[in-house]
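A single chain comes next, written as structure tokens; it is the form predicted alone.
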Amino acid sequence: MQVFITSPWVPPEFIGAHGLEPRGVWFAAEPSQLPLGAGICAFAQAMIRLAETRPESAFIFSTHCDQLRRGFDALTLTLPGRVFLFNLPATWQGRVGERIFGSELERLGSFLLKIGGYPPTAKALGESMARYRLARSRLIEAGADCSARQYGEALARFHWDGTVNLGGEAQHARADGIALALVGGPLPTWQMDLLDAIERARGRVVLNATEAGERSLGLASQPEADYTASHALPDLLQLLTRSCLERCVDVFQRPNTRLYLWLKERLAARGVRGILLWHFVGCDLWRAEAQSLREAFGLPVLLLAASEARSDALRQSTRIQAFVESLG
């Protein structure tokens, strides 16, 4: 069975350590439209939409966002049995959040036994988790190598499959473009045009800090972490939790200083001239952002609000060319 994931905090290595099959939606087709009321995100309707149409499917929402709750919320009224909520700790410091990811891991589990999966055992888990850890350091090294929208399709792939692949040889992006980085919430391969018209206004998205982007990679300076089969299940399992608030850096943490410190090493070592805020309706977490990025890096920022339409995108060409141009 597949289990989607609409958040990169929730481990597929775990999922799939269960015999099931974790998908990350950001690969997925390209949800039917439909009518926005005010407010409502397109990615978390979209999300709804999927749900309602792979009712061989489950879903896995998290807390991260409230739009997904919301989503959730109306799910389990609809899909009674095929849709968990995973609750994400915003508090990283300390040993809190890590007695609540582990007591998610548990009811997660619980919940993939009752759909169909199968109790994962040390060697599973285990192996699991090493096959991932190793598809993660591969995307990092290859980030420099790809173009924006190569190094975008290859990381909703890795969310899709858990695989590594860059689609050929290597389509290097414009030496010439002004460096940029795209900073936000989450950008599925239906949008990812995005990064085409960065291109076409001689801009370089030399950092892809988007949901599913570098940034739910982690940090490649982490050590090498022991997922032999040796290990007992409970130590893998603290190992996994450890592992997956580490690799986190988001928008809804607090303190989210650990989501700068990121930035800031990138932003510094790339060259950044200049930041895309791309967000979604109703994301009052990354739109509340725009000033904090300009006052902690010194640089412009762009606020993007991601449509539910294409009808948007001449309009939203000529603002990302106008901001690429400012910055020349």
Second form
Amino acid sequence: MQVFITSPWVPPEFIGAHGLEPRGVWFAAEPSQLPLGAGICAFAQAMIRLAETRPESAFIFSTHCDQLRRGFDALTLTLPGRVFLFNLPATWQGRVGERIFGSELERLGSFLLKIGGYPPTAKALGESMARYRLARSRLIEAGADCSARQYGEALARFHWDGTVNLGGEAQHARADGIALALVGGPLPTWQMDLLDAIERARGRVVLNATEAGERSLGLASQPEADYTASHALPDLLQLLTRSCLERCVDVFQRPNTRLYLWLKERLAARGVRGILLWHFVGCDLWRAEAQSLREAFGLPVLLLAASEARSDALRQSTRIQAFVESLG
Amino acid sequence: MSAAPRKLTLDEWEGRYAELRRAGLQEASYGGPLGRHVLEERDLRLRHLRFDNSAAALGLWNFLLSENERLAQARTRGDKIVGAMKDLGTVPVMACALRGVRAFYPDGAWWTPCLMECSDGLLQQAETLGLDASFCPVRAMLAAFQNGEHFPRPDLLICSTGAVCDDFSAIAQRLEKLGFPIEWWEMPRRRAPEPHETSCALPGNLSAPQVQVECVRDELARLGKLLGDLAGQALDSAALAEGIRQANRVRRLLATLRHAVYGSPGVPLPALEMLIAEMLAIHFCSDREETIRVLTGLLAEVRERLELGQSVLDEDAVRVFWVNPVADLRAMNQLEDWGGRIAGSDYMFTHALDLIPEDLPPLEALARTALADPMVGSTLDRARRIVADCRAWRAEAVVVSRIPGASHCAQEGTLIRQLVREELGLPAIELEIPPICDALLPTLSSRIQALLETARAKRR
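Return the form predicted together with the partner chain of this protein as a structure block, the form predicted alone having already been given.
Complete assembly follows, chain above in first position.
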């Protein structure tokens, strides 16, 4: 059974160890959308629609976003037993976050068993964790050699099936473009035309810090335990909890200083000259960061709202072109 | 001093105030004619509101409108000021258990643009700080911190995070980046216990697994240590237990008041004063003892009116259950003008109205109460309580009032209305109230009157 995940911080390796197929939603086909109600986030609604149109699959929502959290509430009426809400702690400096995450993993395990998964062995979980860690490391290393589109799709595919598939030969990014960082919320494959539009405008995305982008991979240098060594299941679960929480770098965390530290290092190292802040309309968490990003990094920031209609694409391209031109 | 209950304009209150003074009105130190708040603090909105004509209501309004002034005086006296954010009812119980500590909600600044009819410029200033009109009006808080013209800068700022509104969380994060350090504490999203988990009963007929209660309790213990350090005295169990007992005095008074007003066929106190009275539960308007005095006065007034069979409104008014607080206080007056009355409310802090258990260790009791927050659990839990309260108070219609830009409003209304219709068959609408709703009055009037007419038709 496919188990869809709406946050990169819910560990797919845990789902895989239960014999189920974790599927990051960023690679899914775009669901047919209903007209948006006032204030409703298009991404949250897309996730609700995805769940409604995939009756054979299970869905894991997370609490990192208020609208997804409330989207889950709506689905519990129509899809009982097929949806799960994972409580992602917002704080990260104390022990409470770890305790919450650990108990949520335990609860998720029970849910996965109910929907047809089997109890994971320590061996299966250790191997699954090792496999995902290796894939993340390979993807981090591959980033510099790919075009933005190629890398974005590879990342989305990794979240879909855990593989590293760069789609054949490396399609190197143009060397003469203006170095940009794409920072923000979810960028599903159905919105990845954005990456082409940026390149057409002579921009070069050297940092994809969207939800399922490079930011979701964690730190390459992060020392981690050897998961395949003989560990008891509870030890592995504790390792997994710590690893997930250490890897988590996101806007919803409080304080969200880890996000800024993560960005600071990469923006400087990659010579970024401007930030494209990608957000869905109604996403307060990201939109509120625009000015803080400007102040923190002294870089120009352009807000890019996810298009609600294809007809918005031209307007978006024009905005990107003007932004890149102004940096040139 | 008694007069038949009715609503007065600000101008009419001048005469009424003189009459009360002549009759020997005794006022608190913050008392005085209502009009001074317009002259001295530019609370211009008062000119467009109508107020209950009792001395008790005058005391309520003066208490509310003098909060910033009282906080400044407390600071001068050397009291420590704690800014609690978002939890709406938990941290102030702890802070007020310590001598010389006062707590307030900077969130309350969301009403400043309404009260000052935007002459404060807070919303415009918030925009220059990066938060435009697409965010909840609580963004006014950001500007109020920055310009320091409204409330004193707190000695300690505490904000709950986790299962909270994204807009509020984002605004608070921006505040921290502007140089106002915040102590964040985790509020997990409340969930039902799994079969294998130990279940804890929460106020409001809710439950949560023990692990969540323990997490919140540990967070509150951490905050208790910080508050104790600030106050220079330990917040021990005995002090907190006493703080809870006092908080429950407030909550009992409010429960009695709500029961008397919402349960009555007549309307012994208008909607606007009831809204303000309920708000006192969350942080006692920075003065717990005075809150008890003000509520006691209101309750006495209500009881007297009930005994005399007096009502502010026609008994034919449609009984409306109201969900979420209004950004413009005037909306409460308007509902009554259009033929409705409030018969039940969920202004987003029902957990601050429920009694805190006194038979549990104090931190555990407070943790359970915090977890009963209607905004941290499922919208369905909230909707079920609304349905139960509608039944109890014989509501005939439900209004879900949207707060502009608030993330929880995007989806909750649909679920609440759906459950209300399915369980009770009551008409329900959703509408949005901005900080100044004057321009929308024709639309609001049409929508609310249609709702009230539908409810009236069902009587037949």
